[in-house]
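Next comes just one chain, in structure tokens: the form predicted on its own.
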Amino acid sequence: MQNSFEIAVFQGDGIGPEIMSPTLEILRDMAAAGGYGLNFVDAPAGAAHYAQTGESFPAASMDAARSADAILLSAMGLPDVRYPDGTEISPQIDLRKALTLFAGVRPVTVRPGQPTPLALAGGQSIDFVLIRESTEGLFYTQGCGEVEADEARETLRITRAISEPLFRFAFDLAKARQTSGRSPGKVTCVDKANVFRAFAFFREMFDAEAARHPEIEATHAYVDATALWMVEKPWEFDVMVTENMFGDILSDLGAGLMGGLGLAPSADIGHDHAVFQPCHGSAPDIAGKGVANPMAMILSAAMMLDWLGDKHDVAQMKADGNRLRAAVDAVVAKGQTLTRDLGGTASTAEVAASIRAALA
């Protein structure tokens, strides 16, 4: 059984290095206490690297990602550093496509005591997972769309080769959540099949996979209705699966339910590789001030421990993923050490220290 793992680390842009540093410190301590090894290998990439070198994603960094057991990636991109065609530098999207990371996993959880713009009944919580297809959809021609004087075109692409494993992943996740007692076991396909033939094709493949899982409830919802229901009755969702662009938009809505992007972790998972990163951006306006919220980065690291523990059958890593999530939940619920995006005044270092104390 493997118990030592190489992690490719992309430090990111803006606040990226500031939130990555305490995350790595926490992971080192947990690995040392838990009896497994985590070897962190820096992989330079991103907008700042492009500004300095003219190269956004060195081949050596891609090689490091391919050979690593997992990839930990901080916030990437800077709005004022762009390619000549005007698009932003996005190594995270390059990784998704190069490594075929088709399942973008975006958990949405609101625990009792956690700040949220919703008026939840006493003791009510929200716990669902949005799975965003991450390699094609409306992002298929990213950077390669056709632009003419009076017309522009982008291509939405949905394939069987990607959609079928995406739906298997969604139903397997719902089954795991059902078995653990975390949810009743339901998958909702979010699409626009009433308008676009591509989404009718998407739905047909979903229904075919649903037929293989009679123990899991399978439902459909149009994306516009889903946006409404995520605000009106988000507690009714369990696992949602959708196209790339729809997922990109709805995942930010999910982050809003949690109180902000500072609490929104994510993973992009394929057959052999996985990337773990916060959903938020690089926030260059606060970079270097020590006030960035590290929680989404730390929660993404917890997802990495889950995935590695499941894949390699290391019970301690799975237990540590749960411990790390519980520590963040405890700090948020207590409400005394929060960064300003969550209504507090604490620094990045103070939040990280509170999470370490909760772990202890």
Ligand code: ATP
Contents of the next structure:
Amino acid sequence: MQNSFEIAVFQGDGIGPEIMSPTLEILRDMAAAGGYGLNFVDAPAGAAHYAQTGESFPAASMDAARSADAILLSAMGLPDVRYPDGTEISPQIDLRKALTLFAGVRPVTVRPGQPTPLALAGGQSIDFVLIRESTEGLFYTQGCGEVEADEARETLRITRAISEPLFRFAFDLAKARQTSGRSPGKVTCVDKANVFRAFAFFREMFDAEAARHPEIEATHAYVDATALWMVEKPWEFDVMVTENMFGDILSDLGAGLMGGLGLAPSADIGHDHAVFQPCHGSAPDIAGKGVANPMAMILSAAMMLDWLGDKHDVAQMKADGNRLRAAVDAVVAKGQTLTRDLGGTASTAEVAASIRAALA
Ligand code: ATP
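Since the one above is the form predicted on its own, can you give the form predicted in complex with the named molecule too?
Then the entire complex follows, led off by the chain already shown.
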């Protein structure tokens, strides 16, 4: 049984290195105590690297990602550093395409003590997972859309090769949540099948997968109604699965429900590879000040422990993923050591120290 893993680490831009450093320290300690190995391999890439070297994503870094057991990525891109055509540097999107990371997993969870713009009544809680397809949809022609003098075109693409494993992933996740007692087991397909034939095709494949899981409730929702319901009755969702652009937009709505991006982790998962990164960007406005919230990065690392532990059947890693989440929950619930984005005054280092104390 494999229990030592190589992790490609993209420190990234802006606050990236500031939130990655305490995350790696926590992971190192957990691995040492837990009897498994994590070997971190630095993979330079991003906007600052492009500004210094003229290269945004060196081949050696792509090789490191390809050969690693998992990939940890903080945040990439800087508003002032762009390619000559004006587009931003985003190796994380290149990675999704190159490694076919079709399942963008965005948990939307409001922990006790966590700020949320919604007034939740007793017994109501927000705990669902949005799965955003991340390789095709309306991002299919990204970077090569056709622009003429009076007209521009981009193409939406939905394929069986991606959609079928995407829906399998969604139902497997719902099953795992049901088995753990976390949710009753439900998957919602979010689309626009009433208007576009491509989405009717998407829905047909969803229904075929749903038929294989009679123990899981399968429902459909149009994307516009979903935006409304995410605000009106988010507690009714369990797992939702959708196209790339719809998922891009709805995942920010999900982050809004969570009181901002500081507590929003994510994973981009394919057949063989997976990238774990916070939902937020490189936050250049606060970079270098030591005040960035490391929690979304740390929660993403917990998702990496879950995924590796599950894939390689290492019970200790799965347990450590849960412990790490519980430690963040405890710090949020206590409310004493929070960064500014969560209404506190603590530094990145102080928050990381509190999480370590909660782990101990
Ligand atoms: P991108 O387009 O790369 O996702 P963005 O421009 O949408 O990035 P972010 O870089 O995520 O935005 O920053 C948005 C706001 O949230 C900024 O004011 C930033 O300071 C704040 N922010 C983002 N991440 C954090 C964090 N980890 N801790 C504290 N504040 C953060």
